[in-house]
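Take a look at this single chain in structure tokens; it is the form predicted alone.
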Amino acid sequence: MHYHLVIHILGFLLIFMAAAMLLPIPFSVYYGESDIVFFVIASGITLIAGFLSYKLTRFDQEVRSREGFAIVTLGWVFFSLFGCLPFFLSGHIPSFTDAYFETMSGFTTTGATILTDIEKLPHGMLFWRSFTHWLGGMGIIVLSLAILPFLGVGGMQLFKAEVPGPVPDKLKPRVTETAKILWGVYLIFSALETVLLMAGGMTLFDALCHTFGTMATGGFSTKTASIGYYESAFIQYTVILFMMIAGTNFSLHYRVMKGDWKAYFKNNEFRLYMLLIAGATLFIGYDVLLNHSPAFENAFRTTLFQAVSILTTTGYGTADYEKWAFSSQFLLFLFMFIGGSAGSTGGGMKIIRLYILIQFVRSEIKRLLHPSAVIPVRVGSHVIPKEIVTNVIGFLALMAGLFIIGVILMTILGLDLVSAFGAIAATLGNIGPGLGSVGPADNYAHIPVLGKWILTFFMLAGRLEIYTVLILLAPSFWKK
């Protein structure tokens, strides 16, 4: 492990973080609030730490896989450590554990919160809270690759460690060009959603914050009632549209922008994505229409919103789905594990892995009927290499194992079984709201301190797709 290389790059990333911390200040000034000094202090501390780390080390070797995993995982740990300073220093979140939990939830786009009255926070703090979503959605490392030319060599190792999905989709031969394209598409959709939300009646501040939460599939809102606060069909349909966009592979968006209008529906993962949304809307919608909302359009919009919100792991809410039938709740619970598409900002195991698993099971059934036949696993016309199939099966097994361990730990700490299931599924899948005492109408403030640190780990593992985090826990990783 080239420690000096890891510290050098982390130092530069902290300098970038220090600059980002100053962005909420204009909103603090506009609304006449006194939290400016805390952003300046937090930015100064972060800048000093980053500058010393950067200057006292050197960048003289290629970033290998080993350094890539360390930079990405430790990067997210330190982003949350320094990113929580404005909340902690200002006293708006006086507990360091709570401040770190909230910030990790932001950067990992989980959206789980310990806040009971969100509107009490100053506008600058609310902006920073939502902005952590937007930075973490496409990935801070990917953004750094787009703006740091000296990371071009070895940058693919960082790209692979942070971008979700079994196989990173390179749009250009140089990974820096791919990073620029992904962030460019991200910016275009973010700007478009902001304009539409303002047209629907939101202020610029609320439109920006909710855009950050939507495009990052994060779910932090400036309102305790989330999107349900806005009783506007236009706003809710706009958020639905952009949640679906954010849960789609951004490479497909780029291809469509380049003129390949059929790129979406030629893609097997996207078709399964649309099928899951449509199926859940029909299945849950029948229950909602029959038992909760006799108005057809309202029932349709509410059901579609929650199905898209949970599947894309955004976590915004317009209804308390725990009041729905157990069958509807169970379907949403399954959606917490599936998540969005590979190459999207969504969490979960990713739809492409579900598709590969389905194709693998089909091939195994065929092989039982025709033992001598060669039956490869295919995604469309592409044959999936055995190592990727093995990786997918291993990932799902690891995810299931972590889920079981997490549920056991949370029940030991005093949570009931439903709440433990909900808390682990919601943090490992980066959703935010879960079931039971951490459901859509509740929060995580009551979780014991140790439980919050456990859930923080699950948020990080979920965002970085488990392997990237767990590999650092192997003693052999740090040996020569």
Contents of the next structure:
Number of protein chains: 2
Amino acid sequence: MHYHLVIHILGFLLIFMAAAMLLPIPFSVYYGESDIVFFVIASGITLIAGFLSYKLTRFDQEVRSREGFAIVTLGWVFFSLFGCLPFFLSGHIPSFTDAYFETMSGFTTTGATILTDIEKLPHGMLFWRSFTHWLGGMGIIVLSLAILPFLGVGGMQLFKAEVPGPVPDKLKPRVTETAKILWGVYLIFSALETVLLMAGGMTLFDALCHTFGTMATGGFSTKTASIGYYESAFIQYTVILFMMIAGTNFSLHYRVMKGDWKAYFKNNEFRLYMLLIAGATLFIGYDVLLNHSPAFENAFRTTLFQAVSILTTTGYGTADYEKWAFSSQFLLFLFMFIGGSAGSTGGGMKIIRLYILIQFVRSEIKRLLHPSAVIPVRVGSHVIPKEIVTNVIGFLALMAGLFIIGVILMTILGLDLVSAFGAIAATLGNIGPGLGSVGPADNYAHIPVLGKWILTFFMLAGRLEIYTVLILLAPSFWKK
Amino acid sequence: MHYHLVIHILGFLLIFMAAAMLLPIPFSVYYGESDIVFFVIASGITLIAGFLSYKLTRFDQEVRSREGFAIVTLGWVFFSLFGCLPFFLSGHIPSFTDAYFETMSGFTTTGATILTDIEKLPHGMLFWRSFTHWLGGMGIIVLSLAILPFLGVGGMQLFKAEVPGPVPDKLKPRVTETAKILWGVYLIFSALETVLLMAGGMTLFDALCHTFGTMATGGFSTKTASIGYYESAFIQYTVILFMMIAGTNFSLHYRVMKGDWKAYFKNNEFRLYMLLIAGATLFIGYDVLLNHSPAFENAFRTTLFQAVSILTTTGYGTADYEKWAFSSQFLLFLFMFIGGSAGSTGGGMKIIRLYILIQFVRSEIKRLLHPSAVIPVRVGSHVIPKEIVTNVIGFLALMAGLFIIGVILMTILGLDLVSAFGAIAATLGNIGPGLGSVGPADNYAHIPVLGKWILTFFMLAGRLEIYTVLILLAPSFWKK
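Now show me the form predicted in complex with another copy of the chain; what you just gave was the form predicted alone.
Now the complete complex, all chains and molecules, led by this one.
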């Protein structure tokens, strides 16, 4: 492990974050609030730390995958460390644990909050809180992929560790180009959503914050009541649409933008994505219409919103799904594990892995019926190599193992079974709200300090697809 | 599919069951109860059905694995159908659904009951109820393996479908011999336990019934309070010991009986089995000692009893574990999925599969650290072929899928999340008592009729390792 390379690049990235920390100031000024000084101090500290790390090390070697893994994971750890300074220094989140939890929740696009009264925070703080989503979402790291090459770093190693999903859809051979394209798509959609939300009646401030939360599939809102605060059907449908966009593979968007209109529906993962949303809306909608919301359009919108919000791992809410039927709650609980598409900003196991798992089970059953036949696992007409199938299954087994360990730890800390299941599923899947005492009408404030750190770890592990984080825990990883 | 072969063999087996149905009569006579007539009628009906099936078909072809699968699954279905007649005809279980549920629960060695007051039943009925465990446990089918060959059936196909676990430990080349040996071991232990339980103060009747429940890892008791009714530490330790024996691979017992004393501890599955019991006893015991049972020996015994009872999928109880810490409950919930060893009477996924899964995840993590290395999955020093690993994982994926479908169905029927999780885990794993409204202090009487049929299916699927049952649902299985 070449530590100096890791420190060098992290330093470089921190300098950019120091600049980003000044972005909330215009809003502080506009709303006449007194939190400007804390952004200046936090930015200054981050700048100094970044500058020193950058200057005291030299970039004299190639970045191998080892350093790539370290940069990605430590990137999230340190961004959250410096990123929580405005909350902590200003005293708006007086506990360091809480401030770190909230910031990691932001950068990992989880959206789990320890805040009980969100409206109490000044606008600058809320802007920064939502902005961590946007930075984390598509990725500080994907952003950096467009910049690092100027330093002479190939960046392929970072890409390998970062871009989620087993079948990255290579758009262009050069990673930098790819990152720039994805970044461009992300920017276009973000601008579009902001405009639409303002057209629906939001202020620029609220529109931006909710765009950050949507496009990153994060879930932080500027309102304690989340999107439920806005009764406008137009705003709610807009958020639904952009959550769906954010949960789609961004290279598909690019293809469509390039004129290949059928790209979405030629894609197997996208089709399963739509099927899951449609199925859940029908299934849950039946109960919602019958027992909770007799108006058809309203029942449809509320159900669709919740299904999309959980499946894409956003976590926005317009209703308290814990009041719905147990079967609806369980389906949403399952969605927490599935998550968005590969190459989207969504978390969870990713829909393509579910697809491969289904195909695998199918092929195993067929093999039992026809013992002599060779039945490969396919995605569409492509035969998936055995190593990929094994890798997908290994990932799912690891995810299940981590989930079990998490639930054991949370129950030891005193959470009941439903809350423990909900808290771990919602952080490991980067959703935000879970079930029980951490349900959509509640928050994470009451979790014991140790529990908050455990959940922070689960957010990180979930966001970085587990392996990337676990590999750093292996002693042999750090050896020469 | 050669239907006539299936009918022929099922008929033959039913004739044996008709004889077994007369065994409760001595107890009815001894206790002066009036249920004798119902056993005679039930036995007569079964005999006629069996005799007609046997006589109207001919054994003129070889039994292929297709027919093997059909005989195994339909065997359980029809044994439960005829086996429930005494309960239903006598009106002791007036609902047919309930009577079938109870009998399937017996033959699958689950031990889930719809009875609210067990002591109300006459002794003959209780004897038959427990005897279904014993027949089902080691296997009506394993028993039949020693008989079928006289009909000229090789039986290997049945064995393939019946003996649980991916690594059957072949004792002797000929299947008949193996079946006889396992049967002998089963009989010796059963006799031993009966004697010990009587020495502890039980009547012959209670000793026999509890032996049936123990050796089959079933869980039916003659007391509503289960083993908790007996305060004798000697009885409780005896049941613990024999539950552990019943959850062990019977070929290991045979080896030890043959003089290879170290066979147990040379076996990787057995070592993991002991480790799981010891770990759970320590983990749960800490809470039980601190908060529920201040006397050390009592806390140890209660905890060990519960850990062994759930892990072996017996389901006997001496305490209401739902009063214990959430972490203890969750650990026991996990144990419901693991189950006993391969080649034991225990249900669940089997410990060897957990072992292979752990080794698989380990090898995947190693492969990530050393991408070029070839890291096989091992059990001890044996390299496990890739197809076996794939098969194990396919099984676990199928089990997880079935579990999810089951929970969805039970929540649709109105069960809360914890009860639905508990009911499906406890039936799919063949444990008996679950969590929530089907916990150890409750029973299955309140489940809606449709729910009882669903759970009946889950008991059957769990007992026959899923594939065996699912394969019958494939249309192509029945073709030609």
